[in-house]
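One chain is shown next in C-alpha cells, namely the form predicted alone.
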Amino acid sequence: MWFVRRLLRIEIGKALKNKAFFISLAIGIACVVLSLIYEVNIYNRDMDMAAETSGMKQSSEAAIYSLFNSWIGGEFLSLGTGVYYFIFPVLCALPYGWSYCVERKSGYVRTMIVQCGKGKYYVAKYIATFMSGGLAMVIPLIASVMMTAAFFPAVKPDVIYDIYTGVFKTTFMSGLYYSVPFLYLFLLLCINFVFCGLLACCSMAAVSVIRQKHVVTLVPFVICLALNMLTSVMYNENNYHNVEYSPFYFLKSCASRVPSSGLVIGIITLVLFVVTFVTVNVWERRHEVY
C-alpha cells in the first residue's frame, strides 16, 4: 500500500510541479485579467453615466452588476470569456493529458509496470492525469471569483434581472441561483472540474489509438466541437426540447444559447468516465506495451 501512495504523490508531483501546467494556468489567468477589465469598465461606464442623468453614482443599474455574474462564469461578452470557454479543452490537456504519450514511446511505462504493475501505474497514472486537468481549469476560474469580488458586490441575484444574469427559469441549478449563490459557485466549479478532469483523461485514453503527443492533447477540443455541433443539429425553431449540449456553454453559469440540463450533463460526464476508464484501466492493461 505504501508502494502505491508513493507512486500516487510522484505522478501527481509530474503533473502539476511541469512547465506545461503552470503554462496552461497563466494562459487561462491572462484571460481571466481580460474578463475583469472589461466588466470593470462597463461597470464604470455605465456608473458615470448614470451619475451625468441623475445626478446619483449610486442608481438602479447598480443592482444588474454583481459577482454572481461578472465573473469570467458569469457573462458572456468579453474576449477573455470568448477565449478562456474556446481553448479550456486544450489548457485541460495540456499539463498531462500528453503524458502517457511520451512516457509510452521511451520506454519509461514497461520500466514502471515491471517494478509495481499494470493496475497501480494506470490507476496512478489516471488519477495524476485526472486531477491535472481539473486544476488547470478551476484554478483560474477560482481567481476569478476571487478578483472579481475585489470589485463588485457579492448581491445576491434578483430574479428579475434574469436578462442580465443569463440564468433563466429552465436554466440548470437555477433555484439554487437566485437561493444560494455561494454554493451554486461551488457545485458550478465541482462540476468544471470533474468535467475537465475526464477531458484530460480523454488524451490518455487517446494513446491506444494514436501515438502523437500533439494529437492527443487535442482530442478533448475535437469532443468539444463535435458535441458543439450535436447542439445545432439538435435545435429545434420551434424551441422544442432545445438542451445544451456543448461544454463551451454549459459550464458557464449564464446560458447564452439554450438552457442547460443537469441531465444531458451528467450522462456526458459518465460516459467520460466510462470510456476512459475502461479504456486506460482494462484495454490497456490487457494489451502489451511496445
Contents of the next structure:
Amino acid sequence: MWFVRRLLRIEIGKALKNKAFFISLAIGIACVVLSLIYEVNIYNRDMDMAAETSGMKQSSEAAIYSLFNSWIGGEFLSLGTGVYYFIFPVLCALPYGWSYCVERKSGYVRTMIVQCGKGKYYVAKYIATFMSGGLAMVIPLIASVMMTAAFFPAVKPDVIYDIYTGVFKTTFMSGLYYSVPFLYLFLLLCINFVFCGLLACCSMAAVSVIRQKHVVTLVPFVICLALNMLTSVMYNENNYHNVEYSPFYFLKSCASRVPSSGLVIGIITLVLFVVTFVTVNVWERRHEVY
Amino acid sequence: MRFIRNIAFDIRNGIIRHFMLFLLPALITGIASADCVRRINGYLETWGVKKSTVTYGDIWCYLYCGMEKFVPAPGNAFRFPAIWTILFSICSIVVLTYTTNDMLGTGAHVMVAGGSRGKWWFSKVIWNVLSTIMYHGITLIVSLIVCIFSGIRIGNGINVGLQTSLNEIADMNSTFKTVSVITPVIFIMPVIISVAMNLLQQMLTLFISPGYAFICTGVLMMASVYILSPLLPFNYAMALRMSEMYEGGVKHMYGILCAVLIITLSVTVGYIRFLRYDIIKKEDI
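Same protein, the form predicted together with the partner chain this time rather than the form predicted alone?
The complete assembly is shown below, putting the previous chain first.
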C-alpha cells in the first residue's frame, strides 16, 4: 500500500508539474479572460444605456446579469466561450494523455513494471492521467467563476429571464440552477472534472492501437467531434433533435442547441469509463510489454 | 536522390500507407449526405415540392455552407456548424503529424540520401497539397454517389427554401440574394483555403508541437465562424459567407489573395526555418 501511494504521488507529480500542463492552463485562462472582457463590456454598455434612458443609477435589467450566466460555462455569446469549449478536448489530453505512449516507446514502462508490478503501474498511470485531464479543464473554469464574481453579483437567477440564462425547463438540473445555484455550479464543475478526466484517459487507452504520441493526444477531440455530429443526425419520433449528445455543448450550463439530458451525460461518461478502464487495466495489462 | 523520388516516397508513406485515414472523410460524408437526403425527403413531403427542384448543389451546400453571420443576442447562442467543422477539423488532423513523424523517423535518412533539406521540405509541401485535395475529392465523390443513389439530379442549383430549412438560416433577406447556384469559385474556395490552412499548420509544427499547431488552427476556425471578417481565412471556406450568396459577405478575390499569401508565407518561412532546424533534437510536446 505504501508503495502504491508513493507511485501515485510520483505519477501525479509528473502529470501536474510539467510544461504542457501549465501551457494548457494558460490557454484556458486566456479564453476565460476573453469571455470576461466581452461580458463586462456588454454589462457596462447595457447599464449605461439603461441609466441614460431611465435616468436611474441602477437599471431594473441589472437582474439579468449574474455570476451564474456570466462565467465562461454559463454564457453563450462570447468568442472566449466558443473557443474554449471547442478546444477543451485537446487541452485535457495535452498535459499527460501522451505520457503512456512515450513511456511505452522509450521502455520506461518495463523498468517500472519490474519495480512495482503491472497492476499498480497501470492504476497509478490511469489515476494521474485522469487527474491531469480533469484539472486542466476545471482550473480555468474555477478561475472564471472567481474572476466573474469580482464584476457580477451572485444573485439567484430568475426563471423569467431564462432567455438570458439559457437554462430552460427541459435543461439538465434546471430546478437546481434556479433554486440552489451554487450547488448547481459545484455539480457542473464535478461533471466537467470527471468527463474531461475520462477524455484524457481515452488518449491513454488509444495507445493500444495507435503508437504516435501526437495522434493519441487528438483522440479525445475526434471522439467529441463524432458525438457532436451524432446530435445533428439523431432524431426523436417527431423528427426533431431533442437531446444534446455533444460534449462541446452539454458541459455548459446553458442549452446552446438542444437541452442536455442527465441520462445521456451519464451513459456517455459510463461508456468512456468502462472502455478506458478495461482497455488500460485489463487489455494492456494482459499484453506483453517486452 | 531526385526530387521526384522524394515525392514518391511521401506519397507512398504519407498517403498509401495511411489510407485508413482517408476513409474518415468517406465515412463522415456518407453519414452527413445520407442525413441530408433524409431531410430533403422530409422537406419535399412536408411542402409538396417536386424532387426535380433539388440538385447535387443542395447536398454540397449542406456539407460546405458553414453558417451565416453570427449575431450575438439572447436566444441566439453561439454554435458552430457541425458538419463543416468536422470536415475541416479532420482534414487538419489527417495532415498534422506525418511531417513531424517522418522528420524524427525514416525521413532523416531520406534527407541525407537526397542531400538537400529543400527537397525534403518541398516534397512535404506537395504531399500536404495532394493529401488535402484528395481529402476533399473523396468528400465530393462520396456525396455524388449518395446523390446518384438517392435519385437526386446532378446539378449546381440551390433550392433556397430547402437550404433555409436545412441550415436554419434566419436572415433570408440578405442570404441567397444574388445567386442561387453554386458557381465554380464558391465550389473551389473551401479546397483552396483548406490547402492554405494545412500548409500554415505544417509550418507551425516546425516551431511548436503538432498539438499546439492544431490548437492554433482550431482557434482560427472558431474565430472565423464567430466573426465575419475578410482577415479570418476560414470565412472564405464557408459558402454562406461568400458575397455571391450573402450580401455583405467576403469577396472570393480577397479569399484567393489571402490563400496565396498564406501559402507563400508558410512555404517560405517553413523553408527558412527548416534549413536551420535541428532534426536530431529530442521529441517534445
